[in-house]
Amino acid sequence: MVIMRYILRYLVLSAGVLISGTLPAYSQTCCSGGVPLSGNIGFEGARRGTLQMEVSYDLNYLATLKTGAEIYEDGTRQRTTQSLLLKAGYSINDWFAIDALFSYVFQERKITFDEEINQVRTSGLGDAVLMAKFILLSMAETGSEVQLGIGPKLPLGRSDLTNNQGITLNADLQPGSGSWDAISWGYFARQLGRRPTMVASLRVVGRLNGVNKDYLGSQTYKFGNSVQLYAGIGDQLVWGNQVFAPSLSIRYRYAGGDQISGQLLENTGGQWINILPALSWHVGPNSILHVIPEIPLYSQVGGTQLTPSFRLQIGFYHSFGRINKNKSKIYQL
């Protein structure tokens, strides 16, 4: 039993430097307005036999336009994405568990010319994230915490919509992308001197995307891989009988250019800086509600785009069974 541990450990780390060595040198997102669930994918380790679930509301406003870093204000175009999350997770044992991502997606697109307003809504059912977990490390045994993991994401969304004269959207304006992803993510966090409910993470997720082989019916179309980087520090504070943990986090997003039947898309990809100041409220024992807002600091796009203005997520945790009490809940997105 032991062997096969080291075995599945070893795998595991391997598959998560593959993906990561693969991104090519024009990777990206289907926009800075997709649905965010690599982002949002992975729990904190848990005991044996413990499931962890959380219900989040994620708004996405996008009104600053850019060429490269520089803004282009003229105010004629707003992009909304609202996201609907529930997220799952069973710690089979102590090193093995499951997780789980779905979401249902609201988006809207307006573009004002000529005092003419042109406005698209699409909503549906989006993708979904599944991801097996190896714990390499405990917080509770050794104040440190370490997990791989590697999963597909599941094209669950339609990405086949159309608009009041029949014709099919753009991908950007779809629920789901219509290909099956691989997903890689590591996170490793250490409690910090003699304060044990402060914890210091890093959490790295890597996106290689497959291909939708029936884009408007005829072509293909392929979104761009992306890797993301978050650093953190939060602690528990309480005031009353009430436990607050306030966190501060820092969410680094590279993500090259979309292909067009093998062709690169102009005006996609870049890279983004956004700082994430959250609040999370322990109402319970097992329960916890978290506020994050997050605010751009610097973002650099390729070719002219419009990027996010402002991010914010409400959510509900909680867990079933036993959890480990001497850990501060870091939430980001």
The other form holds:
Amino acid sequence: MVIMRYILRYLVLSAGVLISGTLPAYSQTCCSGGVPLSGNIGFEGARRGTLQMEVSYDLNYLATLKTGAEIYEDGTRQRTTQSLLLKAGYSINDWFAIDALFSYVFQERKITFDEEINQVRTSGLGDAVLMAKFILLSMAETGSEVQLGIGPKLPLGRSDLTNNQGITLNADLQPGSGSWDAISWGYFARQLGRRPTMVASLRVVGRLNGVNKDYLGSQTYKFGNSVQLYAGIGDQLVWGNQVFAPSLSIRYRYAGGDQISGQLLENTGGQWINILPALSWHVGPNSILHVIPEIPLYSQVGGTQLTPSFRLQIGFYHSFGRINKNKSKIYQL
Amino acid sequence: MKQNLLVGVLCSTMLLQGCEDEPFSSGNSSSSGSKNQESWAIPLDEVFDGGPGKDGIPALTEPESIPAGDADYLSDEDLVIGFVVGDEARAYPHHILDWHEIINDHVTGVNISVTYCPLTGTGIGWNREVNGTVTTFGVSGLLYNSNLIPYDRSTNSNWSQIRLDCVNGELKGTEVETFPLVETTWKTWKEMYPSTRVVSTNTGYNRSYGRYPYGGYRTEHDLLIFPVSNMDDRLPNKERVHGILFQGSVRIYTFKDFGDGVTVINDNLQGGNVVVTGSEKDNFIVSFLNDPGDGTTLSFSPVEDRYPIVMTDEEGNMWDVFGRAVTGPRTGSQLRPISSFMGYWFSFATFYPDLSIYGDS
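Since the structure above is the form predicted on its own, I would like to see how the form predicted in complex with its partner chain looks, so please show that one next.
So here's everything in the complex, that chain up top.
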């Protein structure tokens, strides 16, 4: 009941933030090819003085052309975003922690026409996220975990990169969005039944995007706001003397349309539902290696868009300090 | 030990991402626009990447055409761009052009590229025989003042659709030779040319041709997706107008200048006599130099209900919507073409800030 109360409060708070700040409320299509920041922020709870770090590689491959929910057979366009992510979290005490996420981004647009290939590639430091987290319930003490967090997305990445002729590229090929954004985050997990290693979790991430006031020199650009919901279940299994933790999550993401100079852009925004069958390997007492493929189940895009076909994340986690031995990580994108 | 090995493998995987064959074109380097400016005839900082990339919007080449009666995907009010060579009439619907922007075609011996920019609403017929070489044009993915930059596949040079010249590459400075086109509704076009053929939706690409891909863009006057160098609030940005480019001067004609029937305007621009004819109800405006080829200036008056004939003159000639004399003593002659086309008001105002509006004091 306590958990449910927290969950309801958080959902009401998040909805309030999104609705009040967004009129008109739209969200970030570029994210479908963009840098996976908001989906990666936030560690699970740890004891006071624990430093958690994770480095990961994220591949987002987009080659599915859709109008609404309809797929167009078209093999001419491909977009890939590869991100190197460095995440760090420090637990100041048992109920408060600071998390940070930094990114370095490689993007590619590839068009194949009459057997000719045209490619544009960009790379650079991406944006970063800082987040203050409040641990309201601890898994070790209650069998349930509740965390709420809020923080800014810092526009560290450039949003004015040019191609090799010096022509400014558009927003979805830039490593940064050029705007300060607000991210709210909630994580709820509970051990299931008599298996302390089996955990069900729910994660909600809301992103309220600011405005890039210097887009293409004289315009403004605002990526639409978004909300993501992850629901998953995971367990730990022992094979030989190795500990593995398989998990299965469903991700729902809603993104509204982008705006240029306050005007809604067609062919942006949408809804996506993906499935994430993940596997982590406890390679040491404080270290975990994880692999998370992400497979699209359903999407309904605004207008016509190239939308993700496949996604993969490989990461390495290490904790400097004691971690909960019974913890089963359900990794998130 | 096991941990160190894993960290090493992971880091190596990441480093490999930065070591691919082709260098990243922009990377962390600052803009190289200044050093490339000299290769462009237009300000490079006003050229933008449109998003889909080069050929990301695929131009069509000699697409399948069908008889008008088979074009179930068109309704009477849909806009088409019409072209006629001899007795062969061809319609290029906006429904197709919105998704492909360029159609390279071959009509009765004439090599034409119908270029259409959905963001500026400009449809212009280009001769795709350039310096004696027949080429095809593709969509470069670049925009100048929100307007299409086609590229030719023979030399990879970039051209400006509204400027009507090559702005970058081997052919820089070469001017475009245009063909007269008529933009009107499918209903009017069929009435003018009942035996017309029209581009089929069987283009080889899977697109929803009945759906306009830019949402409310053509009616939301404040929505411009890319920056433009000049704005002029005398008319709403997206109002469809007819512009004549002559001797460095530009004059705009609006549908309000024309009645429900055919209206003829005899006008003078930079010392040149022009004749402009059209109908607001039937949704077309066309223009020509008032010169049938021998220097004579004729006095035109409208002809009703005889499409494609729209004008007559004091000699008793009947002239069609492409400026061709179809009956009378000058049968077979043609009014000298003039650079003119339909487009959104803002696009003319951007490219030609000193333009005038017909009837404006």
